[in-house]
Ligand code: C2E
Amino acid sequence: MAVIIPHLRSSSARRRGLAVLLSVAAALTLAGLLFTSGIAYFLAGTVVMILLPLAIIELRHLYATFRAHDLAMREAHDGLWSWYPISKELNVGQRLLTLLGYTDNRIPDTHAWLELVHPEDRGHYNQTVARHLKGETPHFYCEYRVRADNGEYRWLASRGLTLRNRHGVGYLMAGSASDITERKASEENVRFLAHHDQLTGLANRLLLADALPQAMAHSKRQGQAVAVLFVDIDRFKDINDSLGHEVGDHLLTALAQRLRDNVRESDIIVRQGGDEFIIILPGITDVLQAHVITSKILNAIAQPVFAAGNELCVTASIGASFYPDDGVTTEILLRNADTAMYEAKGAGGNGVCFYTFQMNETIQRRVHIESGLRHAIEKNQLQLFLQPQIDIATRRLMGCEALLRWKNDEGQFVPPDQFIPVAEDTGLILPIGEWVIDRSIALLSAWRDAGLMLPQLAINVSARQLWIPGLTQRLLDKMAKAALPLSLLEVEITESVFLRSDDDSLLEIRQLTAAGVKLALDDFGTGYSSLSYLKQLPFDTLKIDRGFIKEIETGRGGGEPIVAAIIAMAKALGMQVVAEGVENSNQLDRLAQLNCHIAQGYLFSPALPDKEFALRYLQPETVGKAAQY
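For the form predicted on its own, what structure does this chain take on its own?
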């Protein structure tokens, strides 16, 4: 609420003062006129006796008004002030000086006051005063910063009114000033929280909606480009799910600080959500600038982060788009950067990819696959095909591997190398993996009920499934319910499991093997594992990747020495060896010479639908018993 001080030059005070002056003047004039007459002394004395008490009363009232004004200036809660626009004289109450920390009045006039007003607020302050003096606003009100005695700036809210003469010209402005520094800090905090991520302190999507168009407009005026980087942390969800949100939050906070440390001061970092960040790089003159920044970001993120006793090593996939070449709207730029990021992730992560028009086709195909895959189970579109594993020496069936196939809405089989990576990235591999387990157990049960010979069945289990506790117990419960021996089941894992070899993952694996489930290491030699895991974990089988088998025949790439070394090592550790992708007799003969145990590939049979596999490879245990299921 505005507090307007009473002033000596107010209208009521003026009238009283004028009355006193007129009374005295009239008395003296009358006395002068009558002085020469005989009754002069009498009349003069009479006038003085009548008017002097009135004058004294008025002077006392004026003095009381002055004291009240002075008391208000000194003791009011708000700082009071009065200002004469013509003379520029400024009267400041003690309270206002106290608010600013001044012990004496250093503000005698307008010039001295404006020296204290923050340079950024000075123009707004002057305009607000001028508008009120011109009569454009009924009241004066302005919020601005003023330098205090300690050099810091305090926020003040000044309110006032102007007294005007009969010509409408203001000759006095008076009012109050309140310290609103705390309120401004609170408002700023609210604005910050509305536009920033609470965990990392980075900008959020709301601020992004304003910042990116501004950067584009500025760069357009300067004839420069804007780079938009979409940064996604590789495999963050696995860490978050397995080690907990507290560890995940610690990791995100550390990575956010690394992003700050490796971009320019003018760049804007936004946490899009989860483990996704967007970085706006304004003022880009060539692609090389963006490449240098992205390289610094990748190197910084790849450094270990220590949280709750864990050493966390992650990488990032970065997609980049450029204004105006790759889009002239925020929506298109962000979408294209996102597209490029998925291209980088599809290439194995820990890299950067710059947007090209051809990427749209790839991402559209990926989106189409993901959309269809989400409903594949409920639409009964998934199937298990089985590929036999043959003893090289005896040509006898040793087992089979269950391979997932998906026939989409168009009735076409989608290649596994297209839909499996999508399932891994989106987390759909978890429900699909459960379906594979259930279907595999159902097949074994059906074959048993049909009286068929039961082969060992190998199923692939993804790293994601092992990183989430509970897989072992679910699998054991399902096998027990079906009354099937655990020795019939072999679980195949890839070396990607060891990307994050925490105790929970290794415990799941050990529980499986301790219960009697066979364990195979698939695609050995192509991943990231340490040989020490071959000693730590009780693997029964090593599977040699098809790439090495192909090199046996061509003689290129050192395939044969690698295969020979794997076979020798497996034998020394008491493991069987399965060679994958055997396609011709030359490869098979060379594997036999190297003492490989088992072969799997098109030379014997492609993967077959379960019924066809049973008819071709599974003989009845009892002659004449029906083989239908």
Contents of the next structure:
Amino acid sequence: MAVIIPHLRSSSARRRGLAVLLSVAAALTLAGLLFTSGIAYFLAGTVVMILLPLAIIELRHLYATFRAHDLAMREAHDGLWSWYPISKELNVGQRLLTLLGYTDNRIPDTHAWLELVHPEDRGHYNQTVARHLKGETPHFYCEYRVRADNGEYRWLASRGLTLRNRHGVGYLMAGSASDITERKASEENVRFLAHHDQLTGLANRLLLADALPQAMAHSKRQGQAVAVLFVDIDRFKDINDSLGHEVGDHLLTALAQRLRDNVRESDIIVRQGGDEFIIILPGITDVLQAHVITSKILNAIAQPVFAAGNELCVTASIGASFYPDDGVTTEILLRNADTAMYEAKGAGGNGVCFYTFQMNETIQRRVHIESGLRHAIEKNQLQLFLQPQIDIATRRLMGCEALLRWKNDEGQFVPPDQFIPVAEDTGLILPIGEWVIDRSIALLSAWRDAGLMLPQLAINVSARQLWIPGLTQRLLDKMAKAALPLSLLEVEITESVFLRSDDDSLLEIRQLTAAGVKLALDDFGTGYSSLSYLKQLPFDTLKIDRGFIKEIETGRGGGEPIVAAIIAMAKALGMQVVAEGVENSNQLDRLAQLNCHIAQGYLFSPALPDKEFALRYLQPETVGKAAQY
Ligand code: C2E
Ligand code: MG
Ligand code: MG
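Now show me the form predicted together with this ligand, since the one above was the form predicted on its own.
In what comes next, the whole complex appears, and the chain from above leads the way.
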């Protein structure tokens, strides 16, 4: 027997075979010895009667074992194995070991084998084995990953059969295992190709059909929303028609990458076809989150793409719908996002439209502001108004603050308090801030050329503008190009600059002041009012927020002692103090008593359009005459 099944290295099987052979041999020898004696027949008969059934049972076992292994042999492609479910003993054939790169057998039992099975496949593997042992499956078949000696996982397809006793309990399972790693890889490749777009490598519609319901189910469990964004490139057809498909393809590939760069790992981007993309944002807890992402996407797409010697500038229109508010099926959500996208296109493109009608007003308003603001520069809707700053003691003009005004499509002035935060959140403050700098320099140049002298112009700079290095250099270059002295310029920042703890923003500001630009801390008293901030940058001016100035007059809220303290402190630190929002002479008188230097407010003038400001404050004859206001 041991010769017939040499591949069987089972010691228990060998032991059993040996026991049977010895039993039969002993019985026959005993029978021979007793042959001549009188009681020989009786004794021999008894012994044979006892031993023979045992021998037959063992022989059947052996035969069955042989059959199982024979079966396994015949079925085997690569490696062989046999396993005793009761003792958990495992025999792994040499070929299977070689296939996994092991030189010695380190897998003596179930425990050691399971250690090698990929953790993700262990559950499935154990289940398949258990079901087969229970007799639920006639054959054992399982595909799973096993760790090879080099640490990589190989895919194995194991198949086998079980031998059972007459109670149906399996006591031996044997079979083969073949390496299907390559087949799995090509299957994966086919699946990937079937679910992805060839050009961009993004998911395709087929994947969307699976992914969106999954995202909805998951978000439902978490009590969150899913945003569906329909992104369409504006006037893509023109590029394709005029520059050719290759350039069009290049553009789409570049844009696909930008989409990837601007969403989270867990978000899904699908190329719906042509120049249409669908983005699924699961786990949305606040519509604002989706708004921030759509802004990022619009900004990223608007950056130029270089293709075949062309610099292409495109924009996109985005429509958004939300699960569950705007629909609970894939079809409805996509249709509503599509409708919203057409709405965004209709509004001139380069914008986003949210489908939800019930969406709270703030968001609607923000979205409306954002889409209008995107076109504000090109439509010439921005203006700089100027508000004078007056020396309280001498009543002379000390300078002015440039304050941004936006007249929207409906011809209404939108207050900066409404649109500046949106511009900051959406990154639109970057082009807008640049416009403010350009316009300020243009005004300074024009006034200088006309012989009108202005002591100083203050511009507001948002913290966000300082996150990306370069503002200082651009500002200095532009001033140099216009041949304007840097001391003409003051930059107003707020304490929010200190909130993001990176030194780059502060470095930008230090370079600015080192070059000679003046620096003011705006709205002092409203934020953290931390004195430590005052020491971190070389401020020239401290602007007291108008909230405190208001309290001087009313006497409520303890404003006056605070103003007095701020003025004293600023003086001690060698800074100028500007009181903002001075509306009446009572306030001005109190400020004068408190030794405040400069006042700005409706008492003198609101912010004025540049021509009006120049007429009122920069008349050539007033220059040098120390005009009083
Ligand atoms: P701010 O820099 O503190 O500007 C002062 C604000 O107070 C201006 O509001 C001004 O019109 C208003 N104001 C002046 N005098 C009085 C007064 O006597 N009474 C009252 N009640 N208000 C007065 P505005 O122009 O609406 O600007 C609001 C804020 O928007 C500014 O506050 C500033 O933070 C921001 N902002 C304006 N222009 C720009 C800009 O070009 N860039 C940036 N980043 N922010 C800007
Ligand atoms: Mg200001
Ligand atoms: Mg202010």
